[in-house]
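The data below hold one chain only, encoded as structure tokens and taken in the form predicted on its own.
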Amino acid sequence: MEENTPPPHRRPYDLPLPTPPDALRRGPLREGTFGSALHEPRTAVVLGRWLGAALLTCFLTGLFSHLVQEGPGWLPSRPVNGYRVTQGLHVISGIAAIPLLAAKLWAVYPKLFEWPPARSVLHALERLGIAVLVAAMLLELFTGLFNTLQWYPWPFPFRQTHFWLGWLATGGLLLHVAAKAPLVAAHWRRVRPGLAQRRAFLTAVAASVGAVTLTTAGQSVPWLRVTDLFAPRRPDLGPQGLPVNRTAVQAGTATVPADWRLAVDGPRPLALSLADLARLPQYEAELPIACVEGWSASARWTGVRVRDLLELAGAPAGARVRITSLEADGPYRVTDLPAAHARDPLTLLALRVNGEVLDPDHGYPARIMAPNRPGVLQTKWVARMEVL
């Protein structure tokens, strides 16, 4: 450096922190503790690509499901299996991300014990951000997995927590990728000669992800049903061969009033008994129940077209319908049926499933079944339809 050249400007958060005394460098903090050649950038980048693809798929499909439940008016009624596909992808990618995250953490965990632990304020903040990112990912994936098992012991609400953790994990992931962009770019392409251990390790990880997917995806992918060994839910178990999340006992609707009538509030109000509904033209549709927890199952539903009821009630074209259940409470006791679904010929006020009268757990005396709609919005134990 020339004598008159000013020293390079250092920002306050780039200034080096004091190095801790060597007496603290014990256990995993000792140099050379981690001897595996796989704790290196190329392995971490390859795993990061796979993990990023799984998490991005999981985030986008989860965001789609959230928006559908918060504002169902924009969702078209076709394709019939649209929501089934997106929610199946959500749970499949979430489960696949668990072994990928474990492998990624194994590849980089020696970084936790690098020396010195923090070289500058900026470095310390980067490490804090990684800690938040990893915690958010672990909490997001495992609470989601436990929720599909219908085991949720934590006091905080699942749906809201899952939604905001998804944003936190995705935002943290994007920041992490931006901070590591030069390192990622340097190891994005394959270098030759490669490590034989790396190839074997990545093959084992890919095989693990494939095995997890093949043995769980059958809960939402019919042609993988034969390999469905460990899925949280079996789509063929339950009353009338269909799973149930909220039973009639849990909803307080096990006993239906003897004077039950379906109220249709419109320009020409209706009050229809089951016998009245049975005298109306009956239609059949093959429709899936697509649960937000990932499982889905198709069945033959029979009943009265909702659009026929709306025409009897004098509803104008393009009207939405508010559906109210007999249950006293519950987050989906009242739901709105958008016009696209209300006028779709496949949308039924279902009275029967697979040729049998609805079981109480499936919504006796009547439930809504519509194409391309989350299962939680297929209202059971219908009491009232209100033209909006």
Contents of the next structure:
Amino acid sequence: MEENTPPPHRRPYDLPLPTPPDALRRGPLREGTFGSALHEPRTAVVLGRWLGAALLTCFLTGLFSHLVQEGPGWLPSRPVNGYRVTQGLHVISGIAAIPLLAAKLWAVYPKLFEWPPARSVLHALERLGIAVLVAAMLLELFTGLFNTLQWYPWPFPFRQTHFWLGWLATGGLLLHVAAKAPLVAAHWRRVRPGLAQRRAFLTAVAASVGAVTLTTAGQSVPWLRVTDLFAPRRPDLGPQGLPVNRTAVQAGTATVPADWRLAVDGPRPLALSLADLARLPQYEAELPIACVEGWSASARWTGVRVRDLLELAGAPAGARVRITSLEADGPYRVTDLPAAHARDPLTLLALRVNGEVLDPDHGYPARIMAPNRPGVLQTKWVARMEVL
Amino acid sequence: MRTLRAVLVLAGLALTGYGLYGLLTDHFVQHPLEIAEWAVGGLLLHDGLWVPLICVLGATLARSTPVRTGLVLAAAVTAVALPAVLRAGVDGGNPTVLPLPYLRNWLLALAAIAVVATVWALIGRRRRRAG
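In place of the form predicted on its own, output the structure of the form predicted in complex with its partner chain.
Zooming out: every chain and molecule, the one shown earlier first.
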């Protein structure tokens, strides 16, 4: 009796969808359009592993940097080069992801034209998710690369968009791995004999990653400077041999008022001229400027220890310091120096760099230089320090 | 495997949801639709123009391993270098941005790739003849 057999159990999201008529299978939708033997799962899995590692590195270092800039209070002041390493890694892994993403998408490109376009509701959802993932990743890498050049051809704000797209892309990546887990597991290990073409292609992709890394990473890795062809910064080019993110002219601080005094607001308020500051004990520290955009450069900074100034002003131990710059506006005109940084003997109110009085572009008359801190928070053209 | 997949799905949904929520509520992002337009535009350019072009190139020009490797390298280097080449000289008043001769460097890199691929192809041909 036909009526008595129960229908096969199907979850609602797994409902099969009808296959469109075969007459629609034209162009790339025809079987056998893509001739290369490399459009196969093992190639996709190997590339996917490399790309996944690059994207997760990018996401975690980016998240770290965002948290540091939102509230630097929790960041320790050591290791001195900590932020320099994480931001260098952020940009290096982001640039490496460009050839990796291109190769991965090329390898799986025929899947875009698979037939039927959607086997079930779940399959349709998975494909939609991949579209979101790919779009988010393409835009993320594009905006990131262009930001390092200070080029903003799009109408939306960079920082916020790049941050939120990072969550979207990483979430999409996790969903994609979950969906493809059986396929990934089946092709995780190499089956012998290997495919000669695959080996050649993967070698070409690895060489591409090496090439784009070697020709750009010199902006953050000092010993790669000789191969640096395409980085938007060179750590040794700029006034006093150092790059600048915002010049004195751009910040409107090219001329400093003749009666400039550093105000230190604490229990014993101070107003110190440059001559007063020069009479205080001077210290020297080798510290990097490490930019969010990946470049970093070390220099010898000389000046007064911030903790000496705080003691003179009668600040209690564990006090935070609010630093105000001479610049009229800018998102980092006022920044907070957490207690760990303020008390660190390496944290300077720097008056000189590499033996010379600071160039206006480097923050004349005085700037903050602290270990393990984003470049944008190393306030230039300091006007005021306020004990909190 | 089932547990791992379930964890991945939950984490993936959480991260995606958080990202979407952020894009829609961040008060600096006043027109989220503009981002969607750029995202879809990028997808269309990549999948509709760039990859088909690569596929046609691969099927016609890049039949040998040295040529294919050379083209893969040239494409990767160009993707990273071209924005700097196009932008060279536009520094907004800050000469430490883009201070290198990017056009020259890009052409040098392409020439080096072409030389290596050619030498490799010639050696391969001689070996095949000898063998």
